[in-house]
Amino acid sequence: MSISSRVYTARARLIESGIRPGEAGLDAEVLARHLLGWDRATYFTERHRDVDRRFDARYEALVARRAQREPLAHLTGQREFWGLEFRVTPDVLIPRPETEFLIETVLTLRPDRSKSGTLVDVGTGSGCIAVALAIELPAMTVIATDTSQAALEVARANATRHGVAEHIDWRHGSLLAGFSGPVDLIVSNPPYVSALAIQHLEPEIRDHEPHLALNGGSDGAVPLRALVAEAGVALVDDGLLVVEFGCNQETAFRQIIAMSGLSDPKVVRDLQGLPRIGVAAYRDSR
């Protein structure tokens, strides 16, 4: 049996699971390609070779956890973010294509990318974000929390990976992990899932993800009310806040903004039009 015939009939499998056809096919594909330690151009060229034993044990096995509806990142180790390869394990959460628009957004509002600063990315997990606006606005001073030390593990590592280690400061801690500025930027992908809804999500997520960082509280946006109190003291004069929130929560946002001492609320849409980040500003009324 050829590799392409393996893949294709591990594509089956995994519709079979309940994995829908587009991506059953790309992760059969993606787990190939990550034994073989191919491209996609090689795996192109190369899908006719026959499979042998050794492959196909290992590969079986794959296919057998992710129909059990593991994620593709929990098998492989990482996940593309920003053009970057990241270390993923079950402590933190699995970086999402939408999180990139916070990233658009921070350096939509930092043109100047050699502008010094303070900038804090809360609840840092696998560090994608930290490790990004680190490689971009390398003159800014960036400092990560998070309430998991496992998480800051991973983060470190992938820091390390992309040679901004020695450029972030790694704080374990809630929030702003004690820090009180004076801040210029403040950055967070807080959980945002309500409680009740945890319980409806892919199994990909609800049982492999850590709660941690999905768990909103009663309403999704608890973690948001309490970072935008912990903003409203740390940031500088014009510091702005800048975060990720569900699709259907930026009425909530709207109205966490206007009952704080942050001001000028602004939302960006995603691709899809859905409402996805948001943006406010410290104005010094003194």
Second form
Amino acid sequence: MSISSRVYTARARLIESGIRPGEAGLDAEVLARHLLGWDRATYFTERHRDVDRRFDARYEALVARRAQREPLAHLTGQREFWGLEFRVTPDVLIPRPETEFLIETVLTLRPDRSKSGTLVDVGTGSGCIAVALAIELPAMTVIATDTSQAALEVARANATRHGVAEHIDWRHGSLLAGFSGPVDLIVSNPPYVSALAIQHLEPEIRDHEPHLALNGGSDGAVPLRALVAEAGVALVDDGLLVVEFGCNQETAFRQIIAMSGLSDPKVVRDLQGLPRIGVAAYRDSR
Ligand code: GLN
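Please show me the structure of the same protein in the form predicted in complex with glutamine, now that we have looked at it in the form predicted on its own.
Okay, now the whole complex, with that chain kicking things off.
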């Protein structure tokens, strides 16, 4: 049997397990390429080769795990974010494409890349935000926090891989991890799924990703509220908070900012028009 026929059979099996056809086809191919060490171009020229037994056994094991709805990124151990490969383990949230929108928003707000200052990434997880911003804003001092020591280790490995480990100050703790500022920019993708809604997520997320990174409490906005309160203390005059939130949380975000020491809330929509990123500023009223 050729590799492409083997991939096609795997695709059918993944569809049967409830994965959408487009995703199933891509996942079946990515798992084969992962084992073979092939890029897409190589796959297209070599896929008619026969499978050998060793490949077949290993592929079978990976496809079986995917059919049990383990996330693809846990099987390959990586996920691309902002054009960079990130190591991923079950200790960290898998980087999402929508979070790239947070990076874009920050770069729009700080167009001068040679400007110095301090940036804190709260709840860094895989480190994807901290690493991307350390690369894009090389003049800034970057601090990354997480309550999970295991996540910080993954994040540090990712920073090392991309040559910015020395550039980032890692701190174990919740929110700003005791850092009181002054901070020019606070960024975060906090947990924002309500405790109830977690039960209705896809099994890949619900059963395999860390609830610590997803669970936003009763209304999904508990961590955001706490973060905004700390930001009001730590930000410098004109300092900015840039956060990702759930697409149904625009009103909650605006209310939280209205009741806080921050002002000028702005909501940035993604390409589908969904509210995704919230921006607010601290203005010293003295
Ligand atoms: N975007 C994630 C999801 O789709 C949630 C991430 C978060 O809570 N920060 O489930």
